[in-house]
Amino acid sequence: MIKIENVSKKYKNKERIISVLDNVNYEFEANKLYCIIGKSGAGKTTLIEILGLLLDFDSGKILINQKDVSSLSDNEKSIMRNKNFGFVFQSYYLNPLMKAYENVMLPMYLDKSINNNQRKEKAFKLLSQVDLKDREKHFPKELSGGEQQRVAIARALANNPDIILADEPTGALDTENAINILNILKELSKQGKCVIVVSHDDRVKEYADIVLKIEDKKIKEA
């Protein structure tokens, strides 16, 4: 799925150069749920943004489904993100002026091969899969935090991506809703997707097939 080879990333802060990742190597596979842990500032979010082609890196190589993406243009990266990745964030990023099914439809508008009725039908099906049947026409403000996160997951699945990247997806949720989200992510991994979760939440480790730790600018199995 994703292979990273000797990837390094530095930030410039005024006159200082801060190295976050240094010659990182790892291969993420399908049918697995990965949990990435590490201290605050260790580089967890930086890594997941690099994996999702949201952030450039300084050196090294990334292969996604055996395709080298290191030198892709911004437009090519955008196309690959939409086709291969689903993103789930702690803050949900739902459009407050759109109903749940309309939020789920958003990524589908880049696919010109389907019409609006097909998009709507697919959005309703995805919301049903995350146990939000009968909540499809509610606005985000009418949904609980856990329900909003499930809408975000349904939206992440809109284009049937191979890879799910989740950054602190349970951080703002109570125990019951967090467990619901983790069960959904685990099931997605069992369905053949590569699910990568960055989290401070110890509960995530219980669901992970592999726990990774970012420490001293490297990735290692915890």
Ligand SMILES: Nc1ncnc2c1ncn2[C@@H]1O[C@H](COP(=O)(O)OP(=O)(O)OP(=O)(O)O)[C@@H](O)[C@H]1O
The other form holds:
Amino acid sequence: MIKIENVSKKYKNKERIISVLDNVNYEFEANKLYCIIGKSGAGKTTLIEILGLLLDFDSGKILINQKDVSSLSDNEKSIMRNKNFGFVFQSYYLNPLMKAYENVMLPMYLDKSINNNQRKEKAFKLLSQVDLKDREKHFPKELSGGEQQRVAIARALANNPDIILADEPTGALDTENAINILNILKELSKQGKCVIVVSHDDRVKEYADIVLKIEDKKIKEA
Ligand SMILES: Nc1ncnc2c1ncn2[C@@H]1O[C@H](COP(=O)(O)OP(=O)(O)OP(=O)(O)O)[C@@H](O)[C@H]1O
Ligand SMILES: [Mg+2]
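Given the form predicted on its own above, produce the structure of the same protein in the form predicted together with the named molecule.
Up next: the whole complex, starting with the chain shown before.
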């Protein structure tokens, strides 16, 4: 599904160069829930941003369904992203001025084959899938943290992506909400998606098919 080959990443600023990933290789498959662990600063967010075509890297390749996407233009990458990926990032806030269903509709605007009524209908359906029936017209500030996270998941699913990338999706949630989110992510992997979750949270490990650890600039099976 998504494969990285010999990927290396260094951050450079004026004072220093920080090498985060060094010749990393891994193939992520469909139908699986991956949990990526590692110390703070190990490079988990860096890896997930590279996988999501959000961050450039220094050398190596990324292949999505055997197609090398590393040398696509920014515009081609953003089309690829919109079509293939769903993102559930803590830093990817919901738009506070939009109702829940409007947030979920956002990624659908790039798909010109459907009209607004169809987008809205789809948004309502996705919200009911994450158990947010009757919250469709709430603004983010009128939702709990767990509910907001579920809106973010519904939005991530808007274009029916094959790959779901989640960075600490349960970080701010209590046990009940965390388990709810994990069940949704697990279900998506069983439906055939490749779900990759970065987490310090031991609860996530229990749900994962494969636990990966980033350590010493490499990915290892934990
Ligand atoms: N834009 C940047 N410029 C310079 N250094 C950076 C930049 N972004 C991240 N780093 C450094 O790269 C390393 C890896 O960062 P990353 O965010 O991937 O870690 P992480 O494993 O996600 O950590 P955490 O668990 O704390 O979220 C860290 O040492 C960080 O300081
Ligand atoms: Mg991080």
